[in-house]
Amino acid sequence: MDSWSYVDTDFEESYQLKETLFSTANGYLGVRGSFEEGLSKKIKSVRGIYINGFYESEEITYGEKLHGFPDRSQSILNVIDTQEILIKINGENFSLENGTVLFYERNLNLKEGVVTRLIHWKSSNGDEVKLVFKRLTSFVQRELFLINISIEPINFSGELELISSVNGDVSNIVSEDDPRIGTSNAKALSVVEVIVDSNKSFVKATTEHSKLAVVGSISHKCSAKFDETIEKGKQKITHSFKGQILKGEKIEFTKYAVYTDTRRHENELKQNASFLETSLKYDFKHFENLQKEYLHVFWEHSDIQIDGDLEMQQGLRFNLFHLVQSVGKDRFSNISAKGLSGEGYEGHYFWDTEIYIFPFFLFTNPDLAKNLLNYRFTILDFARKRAKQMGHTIGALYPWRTIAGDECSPFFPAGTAQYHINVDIAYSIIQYYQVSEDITFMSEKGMEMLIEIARLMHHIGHYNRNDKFCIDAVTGPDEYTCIVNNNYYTNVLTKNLFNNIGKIWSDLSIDVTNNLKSKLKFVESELDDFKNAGIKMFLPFDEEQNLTPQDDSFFNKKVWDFENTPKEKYPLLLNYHPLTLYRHQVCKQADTILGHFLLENESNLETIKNDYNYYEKITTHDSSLSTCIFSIMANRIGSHDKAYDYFMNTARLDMDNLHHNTKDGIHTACMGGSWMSVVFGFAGMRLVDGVLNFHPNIPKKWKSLDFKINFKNRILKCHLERNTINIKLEKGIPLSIKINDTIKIIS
């Protein structure tokens, strides 16, 4: 096994998995893993471009609507294929499906950013060719997609055509009966223009609805000199490329696909015309090496080393190269949680991004972590606009599913009502200021989100008869348990927002200040009701237990049956009723030991255990989101077999599809889940008023563990040897840390 690399040699098993699997991106485009030449029915396939940020709207049809259910959905997009390209050899068509494979692999280049194909297949008629089928996704030029072909060959001369396309006639997957995939209408796109332009050929299509339109665009080059004829038709425009091949020689053929959109382009036809013009002036060498030095540079900063682990160390790789594929790199776009991989969620981004997957970006590329929370920046407004739709006077409530900005969630139980992603963009806004000390950050963008969300959040809150701060009718992180007052993780969250907005208000300048007094109608007297909900923040606790109950009502439930419960009834949200699930102790995910994780100052460490141990026996990990913290705080508390056992469930959910949904789009925060279960797990690393610190213990099995920090401004190389680690400051200057409890000075 190389761990640099995702090798398949099958290519019948599980064909839409590996679509999934070999999906290539660059946080603009994503394309899935589909054969070029395409597959019979046999083979089910689902093909797929994407682009981060480009949706359709629709009207959601509710049986009763009631006053502040959102409108209209948000649905990512399947866009123009430019993925076909169909091969004869002496009149036969190429298919895996037909002939003899001879020798067959695909190989996800995770170092190089580029997927191989590997052929060697010989005709009905005794024809052997040997085929390498390359594509990448640029990182570099966002807009470009390409597919290099190499065909040799083996014992004949003879005749050879290529039959390489741009279609507009595409749709999206639809599925009525699980709501984690995308349930929107199939047919999204028209196309309004076929353009044939010299050698070079443009479809573009519009929404109908959201009013958006993208184009796509192919050209092509061939070391051979093939005749070349071009057919257009009303949705689609083939090339055809035919000419002689010898036995022994190689020819390489090609293909250029680009794509602009109105959210990025002022004229999209326009500049798809200049983006592929220019591209066409470099060889796929050219583009192959850009993506290289893109990913060493990354990998430079984000590389974690495990000796002694093979299995986990190709995972994490894995995980890591999607998580730079799929996030966005410009404001339009933020992450989602099947990434650009599928259609899993419709496209849309969660409260995942800044739990599960900020803090891999804030702590080794903090330019992309700020990208993240600029994107929220953008759609403030409509959070201002969501919350007075959900009849608050004062503040934003950023929406729970979105794509541009508008809340597209209409099951309100388990959306709306987890009113916790305010407070979860709050808590990686601190994060983000604390590890990066961006004070330009804070004062154009990052104060003025804290204030519109603390607003809020004091808004829905009260005081009870014991002078408490509760706030009730929310849902936590745990979908099985809707619409309960005082949640503990709703509530700590939110305290540490009110602990920490005064806090950096102090830092900001007076000019700074006074803007944001004037813009926002803000008066200081606010930053002291903030604090004092903050010192009186409701945290429910059983003293005689020593547990934290996960909200007001949660202890006063029946456990669920889990010894009775068939394994075919998980997840348990496609085979029980809701209200089944909500009458009884039962999580689909971490809820209050995600609390523990993120701020776990506010409790002892034997409650800590207490819980763990707790709620560990009726969670369920339905979601892929659970068994990374299980992990984390399973280290934590001193359980390290369980760690590990938790961590393989995350660090290889998608290459093993163990929650058998890979096939829709990748887990993007379990896969961020895999770097936190990492670094705050084994390597025991807490942000704690400013200052890291570290608790290391890494599996029996591992001989060794290294992965570099950035914080402060500051690079630190971490090596880490069973419960010891040694930090070396390889860049900026010195820093005091805690190892242990211990305050070392790393220099």
Second form
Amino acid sequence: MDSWSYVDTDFEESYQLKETLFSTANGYLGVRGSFEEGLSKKIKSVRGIYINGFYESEEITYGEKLHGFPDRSQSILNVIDTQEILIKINGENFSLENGTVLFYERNLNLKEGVVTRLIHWKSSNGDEVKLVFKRLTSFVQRELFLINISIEPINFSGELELISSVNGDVSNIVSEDDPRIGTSNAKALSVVEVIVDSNKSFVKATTEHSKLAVVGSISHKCSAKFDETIEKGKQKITHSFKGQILKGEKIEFTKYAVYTDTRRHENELKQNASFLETSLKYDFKHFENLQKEYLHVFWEHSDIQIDGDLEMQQGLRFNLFHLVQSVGKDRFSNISAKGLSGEGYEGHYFWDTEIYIFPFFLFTNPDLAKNLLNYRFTILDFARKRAKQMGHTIGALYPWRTIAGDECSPFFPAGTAQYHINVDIAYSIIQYYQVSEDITFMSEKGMEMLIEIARLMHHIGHYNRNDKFCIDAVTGPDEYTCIVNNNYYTNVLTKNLFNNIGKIWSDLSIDVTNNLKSKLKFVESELDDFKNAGIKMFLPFDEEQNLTPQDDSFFNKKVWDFENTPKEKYPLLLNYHPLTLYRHQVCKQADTILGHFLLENESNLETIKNDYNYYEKITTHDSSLSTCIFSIMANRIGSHDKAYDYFMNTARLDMDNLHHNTKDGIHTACMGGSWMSVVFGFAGMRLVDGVLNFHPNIPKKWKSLDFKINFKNRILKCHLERNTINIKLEKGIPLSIKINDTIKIIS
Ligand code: BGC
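Beyond the form predicted on its own, can we have the form predicted together with ligand BGC?
First the chain shown before, then all remaining chains and molecules of the complex.
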């Protein structure tokens, strides 16, 4: 096993799953790993290409629509297909299902960002060819996707035909039996223009409701002098290249595909043509080199090295690679729950971003982290509008799930009711400020978001129970317990915001605070209100048992009958009505335990331990966001073996398809969680009052662990063995940190 690659040698097994695992993306464009030549219908496939943030919006139909329910959906679209290249050898269609496959291997190289497919194939006539397919979605030219094929006739000379297309006749998947996948309208793109300009072809398609347009174009380079004929259909343009090949002589064929869209490109057709033209000046090798250079820099900052555990090492690298492939790098995009690798969850952005993915970028690549917050700023007006729709007279309510900013969650108990998204975003903004000390960001965007979020959270709460600040009728992270009063997680994160906002306000210049005051009609007495609510925040606590109830009523419920729940009934959400779940103590994912992890100083260790033992018994981990948190907190309470078990379920969740649904896309939150499990878990890193703390304890089988942390404009190189850590300053000026509660100066 090589930890820098992911290799497949069985093309027939779980093809759809591998389309996900071999997807290539760059944060703008994502291409599922489908075979260029296709496969017969009997093998299930979802061939797809997605643009981050490119969506169609449909009216949501409800049986009973109540006030404030979102009107319209937003779904990521499968855009114009450019993956197809058919190959005919002496008239016979090349396909892994015909003839004889003498050798097959597919390889995703994590250092190079290229997927390579190596094939030795014999046609039914006995003609043998060696084919090497390479593909990349360029990190450097985000609009560009390339396929490079080399073909070598082994035992014959004869005719070769390559048929390559750009096709606007595409659709999305519709799934009726799994709420986590599928859109309401499968066919959302309409082709409006097909243009052939010399050897370049363009297809333009539009959406009806979101009024967006996308252009996909192709052109080719062939090392042999083949005749090229172009056939223009209504939605598809096909380029055919025909010629003679000689035994032992390789030919090379490169397909250039370029995408532009009206969210980013002012003149989508013209800009597309110009990107295509420029790209054609360079060969595949050029882009392959750029890809390698980009990833070299990425790994330089982001790699985690584990000595002594190849499986986990490979899983981690695979995850971090997919994260950099998935993360939006412009102001229109964020990182969706499935990245750009599939249609699950409709391409929506959730709290997954802030709580699970953001920390990885924050501590390795702060600019990418900042971009995620910038995106939230661009949708702040939508959040203000949403707050009004929801009856709040002040503040902003961020959508539980969205692409362009509108709330798209039709099932409010496990959707809109998750007001914690607001304080999750606030938590990240505060973390970003503490780690980067970027006062410019706070002055221009951060504080405005904090104020609007704080206002909203203050507005939904009220004083009750001996003058405590209570928050009613919300849902915490655990989606098996909905619409509750005083969810510990929501309350403790709100308290964190209320406690911090005043301090950050006082760091801002007078000009900035004056501006904010007039722009937001903000008065400083609001800061006093926040402070007071923070001090008086009600945090549910059961003194008798020394346990934290997930919410006011949680402990009054019956515990789920786990013993009599057969394996095939999991995940429970697919087998029980939500009300059955809500009536029981059963958790889909970490909720209170996550609250403890994020704000550890709010509880003493004894309570945290008790809570861990209690919630562990009733948590199903039906959500992929769960095991990483249990791993981190198992380490915190000293259950190191358990921590490793949970980590195993996290680090290879997609590679080993542990949730059986990776075919619909990767689980980006879990991938971010695998980084957190190592850094916050085994290295025990925490940021406490602006100081980094470490409590290292790496698994016995690991000889060492190495990673880098970007912190306050410094780069720290961390080397761990068992329960020791050695930190070197790679860049920046000395700083103090704490190792096992002892202050150390790193210089
Ligand atoms: C989880 C949510 C998560 C969503 C998207 C759900 O299964 O319960 O917490 O945001 O998936 O990943």
